[in-house]
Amino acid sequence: MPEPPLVVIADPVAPAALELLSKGPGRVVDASADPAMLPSKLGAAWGLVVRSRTQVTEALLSQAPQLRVVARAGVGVDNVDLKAATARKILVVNAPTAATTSVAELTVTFALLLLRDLYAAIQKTKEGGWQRGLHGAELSGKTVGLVGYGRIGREVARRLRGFGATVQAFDPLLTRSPDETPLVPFDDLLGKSDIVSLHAALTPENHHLLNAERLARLRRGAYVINVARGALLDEEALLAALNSGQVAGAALDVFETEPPTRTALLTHPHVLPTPHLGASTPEAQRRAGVQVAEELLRLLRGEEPLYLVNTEVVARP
């Protein structure tokens, strides 16, 4: 009698993941504590479930002959080859919606945290300082910008009308809006937000797609928040806009390298940056190992699945 559909965890997930997939018809496979011992698991590997960390690329594709499914437990699936996958007939599965209200909060607190200037303020009242006065500007009444308006883009709407502010939404993938959110040109956006805050998916087509020239169309004094990908951004274009005074300060959970190696954006004092720790909550983790749990589940008996990425392979696993 064949043994069980093995799935092998590549990288580290929430417990509740891990109990739901001891449950199904499958075997399990937890390599995640030791990245060392994946190669050796992957032979047998009907399933694998990654995070960030394991980049599913051709070679590594080559080493699974039996792998049916990869199933990235989050949003972004760019350390996924889905070029190779799909030619492998291998079903990429994600978590969509996982962690829409931890990035769409950490949104917000960024954008708070630049109007107010509060990690300044911060940071020099711990080292003794007493420093009052007018100290930067609420969000009431500003205007906010987002490019993409997707699941997060329109949670973070919707948070920010609660503060009073006006948004406004680019995304040439929309032909109307989804909610009260006006679409508007990308230019029209850059010249009249206070804030201009990044969530689409990275694609060729998107690289840089905040560069020297869109900055330049910023009303002056603006902010810029990525929560996205670091890509959407060009870091080089960005610090020479900061130090100008074109950008009045930004907030980046990411970078186009990370750990980041540009050291004077990381340590400019008009710059929040953050660990890409826009996820990084116990309820986005657990929903994102539960989603693609499920969906493994559901391809274990027979059944389509709910979030498949690369919909060009129609064959089930």
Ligand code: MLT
The other form holds:
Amino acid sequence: MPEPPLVVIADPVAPAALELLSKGPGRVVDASADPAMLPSKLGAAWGLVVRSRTQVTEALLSQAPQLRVVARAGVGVDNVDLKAATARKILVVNAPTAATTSVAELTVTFALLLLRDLYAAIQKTKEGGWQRGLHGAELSGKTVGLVGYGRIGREVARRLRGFGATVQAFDPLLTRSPDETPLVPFDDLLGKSDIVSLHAALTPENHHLLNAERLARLRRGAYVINVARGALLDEEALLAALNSGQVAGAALDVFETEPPTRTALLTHPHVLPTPHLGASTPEAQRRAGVQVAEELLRLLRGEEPLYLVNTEVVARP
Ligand code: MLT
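Take the protein just shown as the form predicted alone and give its structure as the form predicted in complex with the named molecule.
All chains and molecules follow, beginning with the one already shown.
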């Protein structure tokens, strides 16, 4: 009798996901504690569960001849070679709604922190200082430009409106706005926003979307937030814009290389860096794990996946 399909967990996922999978018809092996163990498990793998640590490259896929599905317990699939997976007819599924609230809340937190210059105030007070007087500005009445208006962008917009901010968005994938946020050309957004916040998926086309030229088109003294992917932003250009005062401050949860290496950017007095923790809440991680576990169970039962990323794979003969 053939063995039940094997699901290999490559990166740590919420225990609830393992629990769900272990009750399903497949076998599960958790290789997340020791990445060195992964290659020995790939040969028999039917399913592979990853977060962002494992790079699902052509080389990795070539070690997994029986692989049918890669499940990304998170939103971004930039660590998965989609072309290579599609060519091998491997389904790639993700958990697109898992982190929406966590990332939206982080974005609004960053906006408030930047505008009030709160990190500096907290640091100085902890060091024994007591500087009162005018410090920072309100979010209410400011204009925030969202670059990318998918699930996360929309939730950010909803929250910002609650603070009395005006929101505008740029998204080349949308022909009309799904809500009251106006979609505007990129240049208009740059020139008319007090804060520009990135919420796009990283693709080869939008690498360094916010480059020196575009940073120069911002309102002088605008703020930049990046909670999406580091390579959407040219970090050298951002550093220059911070040094010249063109950009007043930046909050960065993601970097071109992680962990980041540009010390001058990380330690800049007007930069708030965090270690890619937008989705690092128990709520988001539980949702991500459970969503991909449910997706794998659906596939094991022969049902259609809900969150197929490389839809063209099913159309291939
Ligand atoms: C995501 O894409 O889900 C988040 O950026 C978190 C992660 O990469 O795991």
